[in-house]
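What follows is one chain in structure tokens, specifically the form predicted alone.
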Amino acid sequence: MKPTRGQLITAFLCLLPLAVLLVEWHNGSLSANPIEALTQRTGRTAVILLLASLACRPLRTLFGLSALLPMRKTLGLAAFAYAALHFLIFAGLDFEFNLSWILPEIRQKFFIQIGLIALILLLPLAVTSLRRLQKRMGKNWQRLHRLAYPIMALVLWHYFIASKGDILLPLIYIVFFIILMLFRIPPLSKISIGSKPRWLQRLNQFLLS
């Protein structure tokens, strides 16, 4: 199926943080500890993209932007890619894929265990985002993808503990997540703008084309 214009724009925007990281890595301007900077920023990007994907449905209901639903898939896949990269940087650059170093680190640090569980749970969601698998799974696909909510909770828990006292951003993301969940409960889930302005309708058509 041909991607929508909204999906192409979303994919481009999702690649920007990675491009910036690569440029800063090449220029040696990341920080005094570049591996730590890479780990933190890929993880933070994954959190933001996951939240953005969860925001698509409430915003679609509120503003009538049906173009957000295909964009949600792109955001979810990008979030998984950044989460996987986040782990690979930890395992590869930090511990050189040496299991005798990695496994004790995972056993000793609870926040790494939580993050790893979240990543493992994200994998089937990413794999089953393919249209063919959606059709084969039917309603089971929707049931599986409801895992996105507990996964988001695990991700935020991981991020909160890993922040080591610098909790302002994690708290902001947690509050935003709570608001998104509230908008999935009636009557908030049914709130919609009655008369959509023309520019909003045109934007929706532009993103869908």
Second form
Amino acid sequence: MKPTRGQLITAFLCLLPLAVLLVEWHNGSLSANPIEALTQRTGRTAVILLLASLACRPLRTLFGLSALLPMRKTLGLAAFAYAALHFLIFAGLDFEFNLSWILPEIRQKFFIQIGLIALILLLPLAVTSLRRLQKRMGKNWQRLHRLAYPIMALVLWHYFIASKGDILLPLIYIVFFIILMLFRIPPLSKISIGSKPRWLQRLNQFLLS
Amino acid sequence: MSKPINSSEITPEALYLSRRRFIKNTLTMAAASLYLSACGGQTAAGPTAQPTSSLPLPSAGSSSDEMGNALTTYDDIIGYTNYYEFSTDKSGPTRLAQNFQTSPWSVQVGGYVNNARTFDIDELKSLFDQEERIYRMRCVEAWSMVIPWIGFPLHKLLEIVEPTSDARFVRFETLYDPDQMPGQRNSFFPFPYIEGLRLDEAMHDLTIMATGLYGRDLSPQNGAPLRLVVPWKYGFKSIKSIVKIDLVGEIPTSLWMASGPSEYGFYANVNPNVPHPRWSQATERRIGNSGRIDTLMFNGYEEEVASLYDGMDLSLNY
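Structure of the form predicted in complex with its partner chain (previous: the form predicted alone):
Entire complex below, previous chain first.
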């Protein structure tokens, strides 16, 4: 199926943080500890994109923007890509794929275990984003993809424990996630602006085409 | 008769001083912007606010430590620091500490001593020979550097004040001045920064008070004008910008012990066998190098300091 304009724009925006990272890495401007910077920034990008994907549904209901639903898929896939990259940087760049280093790290560190579980749980969600599989799975697809919420909670937990001084940022994301969760339950989940203004209708049409 | 002045109308001294500082900073900034505009868009080169031309070039007596590890570059040492009093970001202190006032500066030494007194920083520099010590610095965050410090052994200072027989620990305190150190407003941490050593650790010849590095005065983000350096302990033990040193009888509670008692103990000796919940303590990355290397017991100073901990369980006394 042809991607919508909204999906193309989203994909482009999702690639920007990676492009910036690569340029900074190339220039040597990623601090004196570039691997730490790469790990932290890919992780943070994954968190933001996952939160953005979860925000699509409430925003759709609130403003009647049906164009957000296909974009949600792009955001989710990009979040998974950044999370996988985050793990690969940890295992490959940082610990040089050396199992005698990596395994004790995983065994000793609770926050790595949580992050790893979240990543493993994201995998089936990413795989089943194929439209053909989605059709075949019917109602089960929706059930499976509700996992995104507990995964988000795990990711934020992972991020919070991994932070030392900068817990303000993870706290902001946690508050944002709680607000999103509140919009899943009635009466908040039913709130809508009703009839859309013309420009919103046009925006929706534009993103859908 | 003049109207009596209500005590509530008198500007508190702290506020008065902060206003003075504000005026001074504003003038400095105005002068700096004039200077910069006069240069026709040329940006000031060099990492510090001082004119670089007036500083000696970064230099060290050797290009490596006693194990043959190459020195970390000057730019990495002054550009990548943990100094939460300014910022929790590693490059933040380099930016935010530039106008930090390190002169005049005095250090109060007291507690269980015979000769309690206050030292001026210039006096400390002239009282003791300033020698170079090339030490490995291992941060608890699993990165490390090799730094050519300038300073003097702490025991020389302690010998002058003469600890009494009641003195068992040394307690150090960093300046508390949120106007100059914006990070101290961060309510997640109980500032001022406190650190401590057992008296025998403090008397050890490897323990120094640093006043410079690479042949230059310390930069503010590295803890100017006076900091502790204890090379066999994680970097956070080496407290910066010290204003107070007390000889005490009880174990001092450091800032990190207070904010994360399960993660940070009093001893904080570099130990590859005691894991930390967040970072690998078995391996580390030397800043400037790409690979990971094994972390050494007591950061490679085992021969010199292991006897200090004879009979102690280091996994309990972490």
